[in-house]
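The chain below stands alone, shown as C-alpha cells; this is the form predicted on its own.
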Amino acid sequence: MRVVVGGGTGFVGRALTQLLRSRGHQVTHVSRQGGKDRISWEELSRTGLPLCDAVVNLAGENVLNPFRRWGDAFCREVISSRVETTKTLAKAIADAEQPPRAWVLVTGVGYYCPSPTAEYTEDSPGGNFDFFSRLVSSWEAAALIPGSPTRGVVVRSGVVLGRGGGAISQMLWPFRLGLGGPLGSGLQPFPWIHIRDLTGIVCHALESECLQGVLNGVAPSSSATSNGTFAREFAAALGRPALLPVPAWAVRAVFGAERAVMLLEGQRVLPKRTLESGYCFIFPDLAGALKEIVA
C-alpha cells in the first residue's frame, strides 16, 4: 500500500514507518517541511491528497512537555497540533479524487473518566468530563467524513514505552540513578503498550480490509498495571530500587494542576475489540516489555 503518515518523524511515527516499510508498503510523511517522501502541511492543503491507499495520523504536540508551561498559548498549540491537522487531512481525503481504501487516527485514553476501578472497553462512554476527554471527543469527531467510502478506525492508545524517547526516556535516568519512584499514591491505574504493539495494532488496522471503528490500544495485562506497579517494575528491569515516590503537589507544581491528572490518576482499559479483531499482542504483559526496552 502507499500510506500517507501525518507526524511521521515522530516517535511512534519512526516505529511505524520502519514497519510499515519492512512490510513492503509505500510511505509519505506529512510534516513541517517537505522533502524526500514528504509533503508539508501547507503543500497538502493547498495541492490535496497524493494519490495513496491508506491515510494515518499521529500528529500532535507532547502534552506533558515539563519545559512548557500549562497555559491557555501551551494549550491551543496541543488542540491544535491534534484537530487542526486531523481537519486538514480529513478534508484532503473528502476531496480526493480517488480516496483512500482506510484512514486511521491515533488518540488517547484520556478519552474515558478516571477512575481507580472502574473499567472500560471500546463501548464505554467519555470524552466530556475534562480537558484532555473533550480534547479527544474534538479529535476523533475532526476525523469523521460524512458518506466517505474510505473506513476510518480510531486507536485510543495508552501510554507508549519503548527505547529512544516517548515516556522511558524522560523516566530512564532518575530511574538508573536510584531516584525513581511511584507518583502520588501510586495506586491510580497506568493503561500502557508497548510502541511495538501500537504501530502493530495501526498496521493491523491498515491491512484488515474489514475493520472499523475504535480500537483500545493498551496492553491485555495493563488494566492490573498501576503507578506503582510500573515504577517498581521498571526499577527491577534496571536492577535498581524503587524507594523514592514523588509526592502529588510536586508534580502538580511541575505540570500544573490539570495536566498532573494525567499522572495522578488512571484509566483501567481493556483492549476487547482490538483483540477480537484478530491482533496478537506481542508485548501483553509488564516484565516482558520492560525487559526488551532496557536490554
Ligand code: NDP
Given for the second form:
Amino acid sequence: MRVVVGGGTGFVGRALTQLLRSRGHQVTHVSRQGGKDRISWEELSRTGLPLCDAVVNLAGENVLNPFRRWGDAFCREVISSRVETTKTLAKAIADAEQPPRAWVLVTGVGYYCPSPTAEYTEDSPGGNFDFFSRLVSSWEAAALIPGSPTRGVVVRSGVVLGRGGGAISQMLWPFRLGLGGPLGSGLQPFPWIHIRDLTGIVCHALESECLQGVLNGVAPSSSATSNGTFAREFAAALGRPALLPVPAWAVRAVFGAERAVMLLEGQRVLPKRTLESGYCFIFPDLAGALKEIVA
Ligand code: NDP
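Alongside the form predicted on its own that was just displayed, please also present the structure of the form predicted in complex with the ligand.
Every component of the complex follows; first up is the chain already shown.
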C-alpha cells in the first residue's frame, strides 16, 4: 500500500512509518520541511495528492509545549496546524482522479467532557463544551468528504506513552530524579495508550477494508487509571519514589488555566468499537506498557 502521512515526521508519525514500512507499505510524508520521501503542504495544494492507496493525518503543533505561552497566537497555531492540514488533505483526496481507499485522522479524547465518573464510548456525545472539545469537533469536521468513495476513520487518542517523545519525554527526568508525582489531586482519570497500540490501530484501520467511523485510541484498562495511579506506576517502573504531588496552581502557572485542564482533569474512555473491530491490544495494562518503555 502507498500511504501519505501528514505530520509523519513527529513522535507518532515516526513509529507509524516504521510499522508501515515493516509491513511492506511505502510511506510519503507531508511536512513543512523538505527531505527524502517528503512533499511540502504547499506542493500538495499545488500539484494534488500523489498516487496513493491511503492517507493519514498526524500534523499538529504540540499543545503542551511548556515553552509556548498560552495566548491568541499560540491558540491559532494549535487550531490551524490541525484543522487546515486536515482540510488540505481532505481537499486533495476529494480532487484526486484516483481517490485513495482509506483516510485516517488521529484526534483526541478531549472530545469527551472531563468527569471523574462518566464512561465514554465512541457513541457518547461530546465536542462542544470547552476549547479542546470544540477543537476536536472542527478537526473531525474538516476531514469529512461528502459523497467520497474513500473510507474515513477517526482515531480519538488518549495520552500516547512511548520512548523518545510525547508525555513520557516531558516527565522522564523529574521522575528519574525522584521529583515526579501526581498532578493536582491525582484523582482525575488518565486516558492513555502505548504508542505501539496507537500505530497498530491506525495500521488496522488502513488495512481493514470495511472499517469506518470513530475508534477510541485508549488502552482497555485506561478507564480505571487515575493520574495518581500513573505517577505511582511510572515511578515504580523507574525504581523511584513518587512522593511529591505537583499542586494544581503550579500546573496552571506553567500552562495557563485553559490548557491546565488537560492535565488536571480527564476522561474515562473505553475502546469499545476498537475492540469490536477486531483490534488486539499489545499493551492492555499500564504496568506492562511502562515496563517496555523504561526497559
Ligand atoms: P508531534 O508534536 O510530534 O507533531 C507531529 C507533526 O506535526 C510534527 O512532526 C510536524 O511535522 C507537524 N506540525 C507541528 N507543528 C505544526 C504546525 N504548526 N503546522 C503544521 N504542522 C505542524 O505530534 P505527535 O506525533 O505526538 O501526535 C500526532 C497527532 O496526534 C497530533 O495531531 C496530536 O494532536 C495527536 N495526539 C497526540 C497525542 C500524544 O499524546 N502525543 C494525544 C492525542 C492526540 P513537520 O515538522 O514535518 O511539518
